[in-house]
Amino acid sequence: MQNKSVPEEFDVVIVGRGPVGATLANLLGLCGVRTLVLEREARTYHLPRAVHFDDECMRVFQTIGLADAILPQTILSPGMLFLDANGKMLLDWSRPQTLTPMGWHLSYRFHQPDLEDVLIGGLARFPNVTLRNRCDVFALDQDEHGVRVRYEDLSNGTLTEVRAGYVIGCDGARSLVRRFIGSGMDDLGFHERWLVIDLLLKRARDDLGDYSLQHCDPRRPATYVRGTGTRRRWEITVLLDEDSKEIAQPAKTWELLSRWITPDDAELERAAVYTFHSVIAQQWRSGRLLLAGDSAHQTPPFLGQGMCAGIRDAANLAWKLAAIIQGAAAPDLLDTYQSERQPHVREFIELAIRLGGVINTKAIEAGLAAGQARENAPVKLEVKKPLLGPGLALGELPLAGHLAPQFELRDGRRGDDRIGYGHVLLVESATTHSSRLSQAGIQILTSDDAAGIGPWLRQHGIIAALVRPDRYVRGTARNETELDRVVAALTPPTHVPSAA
């Protein structure tokens, strides 16, 4: 039995075991960080919630060694079409069906309980990661040495405390950790009730199609999403005078669905009214307490970027925490977490709100400014991923803050599988800095390793690119002098550069 006077010690405690918390725990597991995950619920929530993730998320899942287990449980999305009240196409947001520079496809559909099971199962590989279910955190007290975390084991009422170097709140929209940080929320102005309906087909309905459809009907906007297997989802606007409980009753739900589908075609798995919000926490960190995922930001679902944003948070945060805990960086490295992630997520939320405007308003043309007009054809929408906000990137150099591509190695493997969750310098050929870089734990990938590196460097007018563990470009060099500067920024490893 544990001596109550000496609490267990962990480097990181993660509050919440959803996709963001579980991804973060897998990344910290890779880094050898002693991690405890505390989850209030007994098991994975069995109903669908998030249904889409992108190529960047799949690259993170590849990093934690779980992409091959996740891939068979996904389907590729051809994209999204926006239709007016008469079914005429307004906006064409098709996704290419080829691999992107990330090495994966642009858009995957999935069933969230399946994904969570793989992510949680992955934690068992790491002896340094502990998961405790039915544990409800109720108090966090931090001092200069760490955080005292107190929680109740709901299975037997036992109260326990542990010590942590850092606590990460992956505990959702009503985050306890955010309350302890004391952060207010910036409201971006979108708050709407939508009825989310999940169905399981009883017979083939190929006519429904694989594209997501946004029905831009001013009387009652609606969204259709093809899920994995027999899963189909509709999201339908709840009007101001309608009661949330009444509209979610089966008879009313089937009445709203009658344009598209009947009880003969499918069984109702769930119908629930959600209020879609657009908010961002003003403060993502207070000392040793940090936020990730929905505790830090919530977005309307029209871009399918809610969970993706949280996965990016985890990828940005884990290597920084590991570097600090292992003595390779100073604690102020964590200041770059919010400064890099907040502008990125804000841009995605603002675009989601604009797309919501296309779906929701009679002034549809105003929303179409987000796309590219084509003669006698629907507007084609292409979404460029935002850049990182200011942080570690050596700012005035080309590509800083952009995602780096994943190169195919000459032996056919994906480049990230060789690099792992670490820094890498991409160069045409071996550099005089090689030994210094390897001492700092930075790998080198050359054109001898991957044929695509040389052409990519030349295309951007650079001779080298330093890529971070989260695959963003930290700095590039157009000549040997700049290369010296990039290398100096990372060696010796105890030095943390300020933002350029």
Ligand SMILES: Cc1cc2nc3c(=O)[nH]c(=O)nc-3n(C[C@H](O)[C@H](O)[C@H](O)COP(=O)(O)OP(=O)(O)OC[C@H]3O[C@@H](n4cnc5c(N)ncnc54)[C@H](O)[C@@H]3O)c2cc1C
Contents of the next structure:
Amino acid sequence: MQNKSVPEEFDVVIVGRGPVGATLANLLGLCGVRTLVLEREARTYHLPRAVHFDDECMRVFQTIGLADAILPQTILSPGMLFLDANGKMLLDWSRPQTLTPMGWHLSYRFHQPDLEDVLIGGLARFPNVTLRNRCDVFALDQDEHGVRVRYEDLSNGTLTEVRAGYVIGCDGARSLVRRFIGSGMDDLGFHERWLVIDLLLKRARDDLGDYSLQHCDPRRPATYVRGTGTRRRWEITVLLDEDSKEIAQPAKTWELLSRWITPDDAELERAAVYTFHSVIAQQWRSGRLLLAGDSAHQTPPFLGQGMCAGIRDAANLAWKLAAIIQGAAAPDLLDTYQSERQPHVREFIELAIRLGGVINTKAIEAGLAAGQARENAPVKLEVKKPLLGPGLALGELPLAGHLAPQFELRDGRRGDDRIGYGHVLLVESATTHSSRLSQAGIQILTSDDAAGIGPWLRQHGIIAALVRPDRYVRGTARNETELDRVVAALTPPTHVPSAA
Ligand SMILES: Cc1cc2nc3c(=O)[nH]c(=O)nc-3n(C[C@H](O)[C@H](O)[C@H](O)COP(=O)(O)OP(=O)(O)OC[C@H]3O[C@@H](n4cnc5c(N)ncnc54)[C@H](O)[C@@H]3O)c2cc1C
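Now show me the form predicted in complex with the named molecule; what you just gave was the form predicted on its own.
Below is the entire complex, every chain and molecule, led by the chain shown above.
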């Protein structure tokens, strides 16, 4: 039994087991880091939230070994169309139905509670990860050795404390950890109330279609999204003089939906009014306290990137934490977390705001300029992934800040399944550095392993690329001298053991 006078010790305490906290805990589980997750609620959040995630997120879910469990709970999305008040298409954001260089599809639809259940279930695989529900964290005190974390067990009112090397606030928009960090928020200016409604179809309504639709109608902007199974989502603007409680009442909700659907066709699963914000925390770290997910940034959902950004935070952070905890890197490695992630998420939020201007019809031209104008056809949108901000990528070398593709191995497997959550050097053929790299725990993948590697290297005018556990390019080499430099920077490396 735990001696009450000696607090339990963990390498990392995660506050909040939403999708970001649960993903981070799975990644730390893989790395063998002693992790405690403290969550206030007994069950996953019941109100409607995320419905879309992208290929990069699926790659993270693959890394934590849960893609196969998540995939059957998703459907592929053909994309999103923006229509004006007369139904004329303004913007076409169709998505290709082929695999992307990530090895997955560009756009998956899902139901957030289903995803969270799989992520939480995944934690049971790791003896080094403990999840405690109904535990409300209320105080954090850090000193040079660690953090004292105090929480209340809401099931019986017991106050408990534990010690942690690091505390990660995955505690959502109203983050307590952010308050202890003392961070203000940069306000990017978009704040709108929307009524979000999930319906379950009682009979087929194929006419509603598979595309997401943005009804850019100045009288009442609205969004339709086909969900998984029989679930269908509408998001409808709440006007300035409307009351948030009244508009979410079933009678009013059905009235607003009546141009598309009636109670004959569907039952109301849930409806809630959200204020969509666009904010970024100014400071993501203070010593041993860090933020990830909605605690660090919030975006209007028009790009479907809020949770995705948090999953990227988790993938960026976990291997760095593990390297520090395992003594392979100094704590200042954590300074690269915000510097890399903040510009990336800011670019996505700014684009979501521009698209919001098309939807609410207040800045249509500026929003459409984000796409490509075509003759006699609606503007075409293709969203390029932002680059990581300055951090670990070495110098001005090609591909700095880019994601590396996932190569198919000659035996048909996906490359990441072999690499695990570790560093890998992609090269044409075995290098003179091979033994030094493998001693440092860095894997090597050559054209003998995957036919796509050679052409990709040549396409970018490089002979090698060093890829981090979160799949971003850490360094590239155009010649042997540059390769020496890349290898030297990583031996002894800031690496974590491979999970393969
Ligand atoms: C209508 C809507 C549509 C959206 N659509 C999309 C989409 O299509 N794609 C997308 O990527 N994103 C979307 N999002 C955003 C997405 O839902 C969020 O970004 C995501 O849920 C954030 O995850 P998180 O883990 O950071 O925080 P949360 O999911 O908010 O989890 C935080 C957790 O911390 C717990 N907690 C808080 N404080 C404490 C404490 N003191 N002690 C213990 N536990 C605590 C909470 O109980 C909660 O479980 C949408 C959001 C909304 C509202």
